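Let's start with one chain on its own, the form predicted on its own, as structure tokens.
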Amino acid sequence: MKPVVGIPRALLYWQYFPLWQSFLEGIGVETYLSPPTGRQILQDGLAALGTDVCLPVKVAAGHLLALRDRVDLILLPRLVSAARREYACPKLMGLPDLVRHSLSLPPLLSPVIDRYRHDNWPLIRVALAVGRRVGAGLPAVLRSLARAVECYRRYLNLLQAGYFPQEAWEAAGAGQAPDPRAPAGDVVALIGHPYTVYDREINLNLLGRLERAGLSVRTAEQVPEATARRAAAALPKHLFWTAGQQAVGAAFHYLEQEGVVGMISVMSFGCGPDSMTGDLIARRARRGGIIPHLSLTLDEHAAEAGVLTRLEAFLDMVAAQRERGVVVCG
């Protein structure tokens, strides 16, 4: 009997869940997903790890604890590098070690993903390592991986067609290919890591609030990687954080697009890479000087009233710009 594998609804989940879910189901493994982030999950993570780590890691710890009594194994890959000569954030590299020493958990599935130098087959290596751990044979692993990669490609295409993760996951898993979704109105670019942008508890449902204000929201993941890299090449030095490269490149791309009437950068308190990439985006937005830009730094103590006051001021600036008919930033 194959074990039940838990997947924490945090960090890399927001980027790779369709790939993981499709692969594990394909080799006959039952998966269990932690519940959406709530105040209890955040409090549990904070109590377990204290104050020396950033908010997303605290949230991840809470999700891991929510899985503790429900699964046999927990999938928590160690992402070192997702692209040649670039690195992931240090917290993603060291998270498996951190939680092993800090939390009482079931055994971790922590295959290493490292493409920094020359590894062109990281998915196969990871799939084989996971397959061996759960008792799946080589033919089943390879067949399931091929299906999972195809599902993941559909998912990425749907993101770039204007869909958000939840609806893109459902359509990709069902093999659907909906038509591209054009913005329903003026666009606000919401830039940040997926685990900050899409987690409603962390960001006080920022995306939903913007949509209720009559704005269409576009995020960094909806910009193709090649497009973001071309835009980020305007920097005098290459960024060696892949996630930061995507965020900065997507922001620079949106700042050149018609119909973009504002931009919000969402960062986590205590995140070193965020402090640098957020400043790069803010400087470029100020240099253009045409559309409003708001920098929001969030932590577990973020008071809703304070965030909403700043958001309301931003929306007032956007409304003023729209009344003047200024919808292009260059």
Second form
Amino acid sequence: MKPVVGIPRALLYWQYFPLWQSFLEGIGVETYLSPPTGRQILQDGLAALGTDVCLPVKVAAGHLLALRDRVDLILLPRLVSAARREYACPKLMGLPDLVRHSLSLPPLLSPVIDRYRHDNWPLIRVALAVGRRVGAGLPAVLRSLARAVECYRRYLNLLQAGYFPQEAWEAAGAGQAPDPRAPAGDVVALIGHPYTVYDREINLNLLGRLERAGLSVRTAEQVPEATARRAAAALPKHLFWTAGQQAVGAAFHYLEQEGVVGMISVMSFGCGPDSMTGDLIARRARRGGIIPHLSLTLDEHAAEAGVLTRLEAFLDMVAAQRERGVVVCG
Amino acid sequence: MRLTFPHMGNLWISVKTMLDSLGAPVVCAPLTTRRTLSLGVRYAPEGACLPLKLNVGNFLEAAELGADTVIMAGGCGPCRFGYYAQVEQAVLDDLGVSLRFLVLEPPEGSARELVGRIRAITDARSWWQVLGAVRRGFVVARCLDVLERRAQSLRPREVRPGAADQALAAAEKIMAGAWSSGAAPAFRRARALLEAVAIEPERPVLRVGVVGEIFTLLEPFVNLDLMQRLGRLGVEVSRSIYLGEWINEHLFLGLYPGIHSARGVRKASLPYLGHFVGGHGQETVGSAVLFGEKKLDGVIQLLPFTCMPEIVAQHVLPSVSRDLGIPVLTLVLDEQTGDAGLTTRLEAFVDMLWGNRGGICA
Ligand code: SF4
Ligand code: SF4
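Return the structure block for the form predicted together with its partner chain; the form predicted on its own was the one displayed.
Okay, now the whole complex, with that chain kicking things off.
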């Protein structure tokens, strides 16, 4: 019998879930996804890891613990590099070791993904490693990988057409072609790691709040990689984190975009890359000085009231800016 | 052009030796103090790691003394260090402090870029002279390492408290003047000072390995003189990294031959940490394993708050500790780390280690 494979709803899940899910389904593996982040998961994660670990890794620990008694195996890839001459964050590179030694967990399935040397480093290696471990045959692996990659491509297209991950992978799974969604109204760019931008529980439902305020939200993943890379070329030196490259590039791109009336950088307390990329973005926004920019740092102790006050102030600034804009044009 | 560079322990002695031998005008930033720290904390990004904040402080203080160019190492990830120079330059630019940055790192494009940067420092001097200067700086670093190692073994055994540190300070001063008199004679004089320290060779001492992030290991301002404190508590310190190795790795791009290589250390880490994670994460774990195998009494890990590779290592070390039966103490250092707290934790740890020795010293 094939093992039940657990997937933590954290970190890379927010980026690669459609790819993994479609592949595992294809080779006939039963998967179990940890529930959405909630109080219990958060508490378990915080209790399990040291205080100076970034919030997203603590959240991930909570999800891993939630899988503990339900699955035979946990899929937790070791992402070393997603693109040539670039890296992931050191904590993601070491994640399987970090959690394996500090939490008691079922065996981990941690294939290495390392494109540092070649952009076309074959994904088939990961697929084969996973297939071998769960007892799937070669033909099934090849077929499923092809289908998964196709599904993932549809997913990315949907993102770029203005969908958010959840709706995009539902649509991609159903084989839907993107029907472009133009932003309805003024746009606020919400820049940060997918796992902080989309996990409502840890960001006080920022996305929902902005939409309720009558704004359209656009995120870093919705900018095509090539566009982001072109915009990031304005940096004084090639940024060696792929995720940071996308975030900075997307931010620079949105700063130039008409209809974008504000930008929020969502950072995590204790995040190394955010401390650098967030600063680069904030400086650029300030130097440009055209639209309001807000840096929000999420942490488990952040007083909700404090964050909301700052958000309110930001929204007021955006509103004032829009009014002025109308006056100028009028 | 007036060159300056960031501080990291006594790195300045060998960098200054190198630049002086080239005849390049140098403005040494004042050694790191509370003021340096508060400047850095004020202007550097809030979430940046401590070394970046101190670099910014050093540069601002050097600029006050007339420096106009920074020379520093760089890198290409995955750790923040590889983007330090760019963020620091942005901070200074926004403050209106104009410092030019010459970053010595593997070039992105052609090797010409790097050559150009080196040329900007060395002017018309021949490559032969440049190599000579670099070698000198490096020899000085290696000498400093030897002196420091010697002091680490003297401290817990010295007859008169503080004698070893006095001798070490005097020895370092001699080495700081070495570029004019030549490294070899200076080193002989410096070492003689340490050899003259009276010790009690039979006194029982604890042996503790200190591992972790390089800056916190080398900069006494940040680790609150950890090595001296341990010495006073009767501990002979072994370290995972020394200055010379770091220089070879970061300033010479690992080109200098015949240096103790970290390969064996990394290999020792593999059962626990299956992949390189940037910085010195693997070296930290590997050194802890080797110290455990050598039956040292304990290991202390140092890291700046939020240091990514060391956080990975920190979470792996409990397994090393359990498997090899070696106690591990992790000290996270940040701008608020206070004297009192550190002393209490160190003393408790050292007491426990003496307790583990049981019969030996009772
Ligand atoms: S990128 Fe930041 S948030 Fe993500 S794992 Fe690394 S340190 Fe944590
Ligand atoms: S090793 Fe640690 S302190 Fe050094 S740059 Fe990397 S994260 Fe910062």
